[in-house]
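One chain comes next, on its own, written as C-alpha cells: the form predicted on its own.
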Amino acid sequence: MNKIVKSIKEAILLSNLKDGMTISFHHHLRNGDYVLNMVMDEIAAMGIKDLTVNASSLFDAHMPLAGHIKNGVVTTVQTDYIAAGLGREFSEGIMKNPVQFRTHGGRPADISTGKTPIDVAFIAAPAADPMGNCSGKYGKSACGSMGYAFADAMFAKKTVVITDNLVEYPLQDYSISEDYIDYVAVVDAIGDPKGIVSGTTKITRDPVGLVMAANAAKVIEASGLLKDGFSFQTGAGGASLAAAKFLKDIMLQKGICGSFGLGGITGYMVDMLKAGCFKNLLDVQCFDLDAVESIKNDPRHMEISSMQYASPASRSAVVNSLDVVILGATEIDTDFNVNVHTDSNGYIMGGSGGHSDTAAGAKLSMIIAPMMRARLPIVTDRVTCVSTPGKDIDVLVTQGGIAVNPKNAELRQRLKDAKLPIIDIEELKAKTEKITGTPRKIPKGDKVVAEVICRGGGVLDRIYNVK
C-alpha cells in the first residue's frame, strides 16, 4: 500500500475540495515556493470558488494569488505576513473580505482549537516516502525546519504532501509522520531553495547600524540577564545580526554559555552555537542555507513546531522561557506600540510573524531601529497600525539614544548606571523631527482591508485601504 497519487489534480479530487472550503500552505521555502501557485492554478482550472487560503506567510513569489482573488477563486485570506508587492494589492482593496493577520503563535492556536478549521492542507516537502512521512532537511529543495506545517498536517481534515524527492519507506529522521497524511503527489520541483534567503540576512556595514547594534549588545549586558543559561532570539535584519555578533564577542570574552537560541535561525546563530555561546538552537524556520545545512547535521540544532514555539493554546511554549528578543519596527509610537504590518504610507509590507509572540514572552523585548527612514521619523504620536502593543516592549535602541519604556524603571536604572545614552522617547521624537520635520498624517480610506488579530484572539487593530 502507498498514498501516491498521479498528480496534484488527483489529490484535490480525492480530498473532496468544494466551494467555500479552507485550504492551507506553509512558507518554509519563502520566496522560492512553487507549491501554492501550482495548487491554486489546478483549483482554478477545476472551477472551484469562494475559498479561504490560510497560509503561514505570503511572499511576492505568490503574486498570482492576486489573480485568483480577482476571479473569485479566493475570497478570504488568513496569514501571518504578506510581502510588499502582494501587500500593495491588498492595500488597494482587491478583496471584499479583510485579510485576517495572526501571529506565528496565534495561527496554530486557532487551527488547533478549531477557530480556523482547515479542510485540505498542502504540505511542500523536500523529502517524503510513499506513506507521507516527510522532512525539510533532505533533497534538492531542502528548507530545513518545517515548524509551521505541523499544525496544518495534524488538524486538517485532509492533508496532501507534495514532494520532488520521493524516497524509500520509511524515511529516516522524518518531521511530520504518515499518520497525518492522506495523499502524496510527486512533482518535478516544489521550489527554489535560493529563495529562502529573501530580505536582509547579512550583518550591516552601515556605521549607523553598527552604533545601534553595539548599544543593543551593551543593553543586554547591562540588563542582568546575560549569564550562563541565557536564552536569545534575534531577527534576520542587518542591525539585528550585527547585535548578535557584538553579543557573541561579549559572551566569549566573559565565558558565558547560553541555554538556547530560538526562532528563525540564520547562519550567524549557527556560528554562535559552534562557538559555544549556546548549547542548543530551537528552530521553527531556517532563514538561510547555512541554517539548513546545520539542522541536517548537528543534533544540537533542533526542529520545533510553531505550536511549541509560540502558541498560547499549547501546554507550554518556548517564547515564555525566552530571556531576550531583538526585534525591528517600521514605526514605534510614544506609547511604545510597534508597527511591522505597514510602511509609513499605510501599504501592507509585512506582518507580526513571531514579533508580538516573542515580545509578550521574553523578559527583555528590544526594538532596534534608526531614528528615520527615507526622512520619515521612526517615532510617531501613533503608529499607522498596532502590531505589538507597547506594554510588551521594554526598550528602543536608535543611533540617537536608548528609550526605555517607563514601565521598566529597573532596566532604565541599570542602563543609566552602565552610562548608556538614555533618552526619553518624547525627546527622541522631537530630536528626530528637528532633522526631518513633522510628517503629514496619511489619510486613511474607508474600507478595512485587514484585521490584526492579537495572539490571544480579538482584533488588535484594523488596516484601511490606501487612497
Contents of the next structure:
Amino acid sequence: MNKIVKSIKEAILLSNLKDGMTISFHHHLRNGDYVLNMVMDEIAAMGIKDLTVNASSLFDAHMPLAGHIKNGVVTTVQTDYIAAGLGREFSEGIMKNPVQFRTHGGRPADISTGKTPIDVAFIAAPAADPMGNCSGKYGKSACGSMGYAFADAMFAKKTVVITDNLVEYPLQDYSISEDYIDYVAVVDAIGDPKGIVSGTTKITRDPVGLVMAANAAKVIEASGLLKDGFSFQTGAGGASLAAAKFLKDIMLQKGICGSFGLGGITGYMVDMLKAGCFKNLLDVQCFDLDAVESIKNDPRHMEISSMQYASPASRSAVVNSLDVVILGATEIDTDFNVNVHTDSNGYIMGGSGGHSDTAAGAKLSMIIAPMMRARLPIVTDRVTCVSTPGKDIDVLVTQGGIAVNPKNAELRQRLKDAKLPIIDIEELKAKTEKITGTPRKIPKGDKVVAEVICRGGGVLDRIYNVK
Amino acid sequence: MMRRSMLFLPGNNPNMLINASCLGADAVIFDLEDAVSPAEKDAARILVRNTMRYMDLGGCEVIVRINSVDTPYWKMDIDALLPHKPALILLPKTASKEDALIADNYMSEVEERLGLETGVTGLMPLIETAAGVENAYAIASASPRVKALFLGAEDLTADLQCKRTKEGREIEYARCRLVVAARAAGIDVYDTPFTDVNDDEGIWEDARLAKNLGFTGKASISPRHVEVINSVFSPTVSEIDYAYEVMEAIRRAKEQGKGAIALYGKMIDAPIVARAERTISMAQALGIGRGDN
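Form predicted on its own already given; the form predicted in complex with its partner chain follows:
Starting with the chain above, the whole complex follows.
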C-alpha cells in the first residue's frame, strides 16, 4: 500500500470532493503558507463550487481566497482569526454568508462533536513519510508544533497530507499518525520559511510598553498565584513578552519553579524553561525559531493538540489548569468586554484565537494594552465587537493605571496592599479621553459579515460591514 | 518634594510627553535644549507649554531644561513656560554665579510682568564645564532661587578633553566637588545620567555610587533606568528601622532628662537625628517600612 499521490489534484479527486462540502486547513505555516492557496487554486480549476473553508486562522498570505469567494468557489468561511488585509475584504462584504468565528478551543470542539464536520482536511506537513506519519519539527519548512491540525486529521472524512519533505518510513517522533491519513502529496515547497516563523522574537523597547509590562509582572506577583507550581501563558506581542521577561526576573529572584508555560510558545518562554522557571512547556504553536529548536530537542517542551489545549468538549483541557494568562485587546469596555476581532473602525483584523479559551480557564486573566493607540482610546463604553466577555477578564493593565474588574474584589485588595497604581476603569476612560477627546461612534453597516461564536456554542456578537 | 529620579523627555516628542507621568520618575525634565534641533525649537516650546497647560501629570514633578543664556532661545523659553509653574528651570552650561543670576533676574522680571508669585519656580544650574565645576559653590549660593545643582558629565568630559567612561573615574572630582558645594550651600544635588541604556548592571553600580557620594538623586535619559534609580535612592528597610531606633532613643533620652545618648555604642548627635528624620519622612512618603509612627 502506498498513500503517495501524484499531485494535489489527484488527492482532491480521490477524496471525492464535491460542491457544497467542507475542507479544512491549519495555520502553522502562518503568513508563509503556500498550501491553502495551492489547494484552492486546484479546486477552482476543477470547477468545484460552494465550499466551506474551515481554517484555524487566515493570514494575508491567503489573499487569493478573496478571489475564490467572489467567484463562488467558497461560500462559507469558518475560522478563529483573520489578519487585517483579508479582514478588510470580509468587512467590505465580499461574502454572502457571515464568517463564523470560533475560538481555538471552540473549533476543535465543534469538529469533534460533529457540529462542523469536515469532508476533506488538507494538512501541510514540514515532514512526512509515505504512510502519512507527519511532524512540524523537521525540514526546511519546520514550524514546530502542529497542535491545530490534530482535530482536522482525526475527524475529517478524508485527510490529505501535503509535504515538501518526504522521509523514509517510519518518521520518528511524528505528531500525527498514519492511521488518520488517506493520501500524501509531495510538492516543491509548502511555504516560505521567512513567513512561517520569525527570528528571535524581541521584547519591546518602547518605554510605555515596558512600564505596562513591569506593572503586569507586579500584578502577577501580588496576585498570590506566583508560587511553586505556577502556570502561565502570554502572547507574542512586545509588551506581553516584556512582561514575561520581568516575570522571569521575579521568579528567579524568589526561587519559584513553575509547573508549565502554555500556548503559542516564543523564545522567551523557552528561556524561562531553560532558566528553571517552569518544568514543562505545553505547546500548541511555535512562534519563532528558538521555540522550533526547543520543541525538537528538549523533551520537557511538549506538543499538545488544540483539543487538549482548549476544547470545551474535551474531558479536560490545559486552559482549565492555567493560573495566569496575559492577553491583548484592540478595545476593552467599562464592563471589561474585550474586542480582538476588529479595529476601532470596525474592520476585521484578528480574532479570538485562544483569547476567550484562556480567559475562561485561567484563574487570572489579564489584558495588557496602552491607554490609546493612534489617538484612539482603548477603553470605551461598548466595544465594537465582544470577543471575550467581561466576566472572564480580571484586570486591565495600562501605563496609566491598573483597572480591576469589580467581580474580583480579592485581587483588587491584593493589588491595593501591594501599592500598585489601581484606577477605576471609568476613571481610566475619562483620563484617556481628556487627552484624546471622546471619539464619535462609528456607524454600523446593515449587513452581518461575521458571527462570533462562543466557545461553548451560541452567537456572542455580530460584526457588521463597514460603510 | 522627593526627587530620586529625574527623567529627560525630548520636548518635541508628543507620545513621550503624553506618557510623562506614567514612566515612574519622581520628576520629568522636558528638554528644549540638546534633544531639539534649532528648526524645532519653537514647535517643542509650544508642545511643552501645552503639555503643562492641559495635561494632569499627577504627582510627577515638572522640570524644564531651557536653552542656555548664550542662545537666542532662552528668554522665549522662560516667557512661554514660567506661567505654567515648572518646579525648576534647568539652566544648561552654567559656568559662573553671573550665569545663574542672569537667568534668575530674568525669571523675576517675567514673574513681575505677568503678576506671578515670586520664586515659585526654582533654578537648577546644570554644571557641565570645567569653569562651572570650579565655581560650583558660588553658583550654588548665588541666590535663594537656586535649589539644586545638576552634574552634566557628557559636556563636561568634552570640556575636560577626556573620554567619558562607564567607570567614571574622569568625573570623580566633579561629582565630589558638586556634592560638597551643594551641601555647603544647603541645597540638593543631582547626578548625571548613565548613558548606556542596554547595560542593566551598570546603572545599578552607577546609581549606588552616586548615592554613596551624597547625591540627592540621579537623572536618566532612559525610562528603563528609572526604577533602578528609584530603588537605589529609596531608604532600605534596615535604614528605616535604624532611623526609628534613633528617634526612639532620642525620645527616651528626653524622658530620662539625658542630654546625650548612645545607640549601638555610637553617640547620637544632631546630624544623625536629622538624617533619621529625612529617612522616616521619605519612607512614609513612599509607604515603605514601619507604619506605626
